[in-house]
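Next up: a single chain in structure tokens, the form predicted on its own.
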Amino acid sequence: MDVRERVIVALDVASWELAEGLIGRLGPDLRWVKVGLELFSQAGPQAITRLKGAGLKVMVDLKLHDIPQTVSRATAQLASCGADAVTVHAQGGRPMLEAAVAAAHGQGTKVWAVTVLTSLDDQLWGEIGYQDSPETSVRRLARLARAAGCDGVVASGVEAKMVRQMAPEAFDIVTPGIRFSGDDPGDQRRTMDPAQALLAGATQLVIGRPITAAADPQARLRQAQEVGL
């Protein structure tokens, strides 16, 4: 993989104008961006088509979680806009995951299944009602995602090594919750620095505030892309 493809920059901003300005500051090494709930809620599907028109690869991170037919139709719509990857919640179950895969693969779009949010730790996971630890749940959900034909999972760096041992072949491990040494973790609980996450088996890193809020976003992006070289 081209090292510039390692990092997916999260465009977690309130408007298309802010996203466009941020892209300009990130410079020509930018390859992947993430459109999440905030930007999609303001700019809609046009955000995807505009980003594709700018030559970028787009991860649409809406974490779809509904009945299979609804998820299938939503996935097909996002794929038709040019999304390179869409996220769905693995907890939606195998029929839902299979429906998303069927809708996406026909248009060349990847499906990445979200396991356990990086904002949750053992305590918060237990408060929801789960008896298993986040790690055990990630293992179970990653197996389900593979069985359903998903292209990969979204999981923290803490679980990346375990997932890679389960899936040594081409299976994407997309890791959010990335923080550089000294960064404020913010609302993230299961965090890891870029070098550790890649060493653990992550294929791509989703990084938002540590890049987008940096004094020099372009330099911070390059730092993340060149980890381990």
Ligand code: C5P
Contents of the next structure:
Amino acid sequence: MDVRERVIVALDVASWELAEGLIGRLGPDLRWVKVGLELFSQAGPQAITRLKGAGLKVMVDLKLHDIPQTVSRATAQLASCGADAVTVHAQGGRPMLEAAVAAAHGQGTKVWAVTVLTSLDDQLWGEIGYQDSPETSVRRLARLARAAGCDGVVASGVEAKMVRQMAPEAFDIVTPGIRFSGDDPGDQRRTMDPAQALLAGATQLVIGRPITAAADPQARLRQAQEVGL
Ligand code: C5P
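Switch from the form predicted on its own to the form predicted together with the named molecule and give that structure.
Everything in the complex follows now, all chains and molecules, and the chain you saw is the first one.
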């Protein structure tokens, strides 16, 4: 894989105009971007088609979690806009995951299953009512996602090694919660720096604020793309 493809920049901004400005500041090495709830809520599916028109790969991170038919139809819509990957919650269950995969694969779109949000730690996970640790839950959900035909999982760097051990190379491990040393974790709990996450087996890193809020986003993007080179 081209090292530039390892980094997916989260365009967590309030408007299409701000997204465009940010893309300009990220420079020509940008390959992958992520449209999440904030930008999608303001700019809609047009954000996806415009980004594709600009030659970028697009992860649509709406973390779909609903009944199989609803998720299937929403996935088909996102795939037809040109999404390269969409996210669904693994906790939606196997029929929902299979429905998303069936809707996406015909259009060449990947399905990545979100396991346990990187903003949750042991205590917050337990508070929801889970008896298992986040790590044990990620293992269980990653197994489910694989069995349902998903292309990979979204998991923190803390679990990347464990997921890599149970899945072949072709199974994507997409890792958010990335922080360079000295960065503010903000609302993230299970964080890791880019080098450690890649070493643990992450195939792609999702990075928002550490790049987008940096004084020089282009330099930060390069730094993340060039880890280990
Ligand atoms: O700014 P920061 O690097 O923390 O942004 C991380 C991005 O990854 C956010 O857009 C967030 O929605 C997303 N994400 C996450 N944890 C997951 C899945 C996605 O933080 N499990």
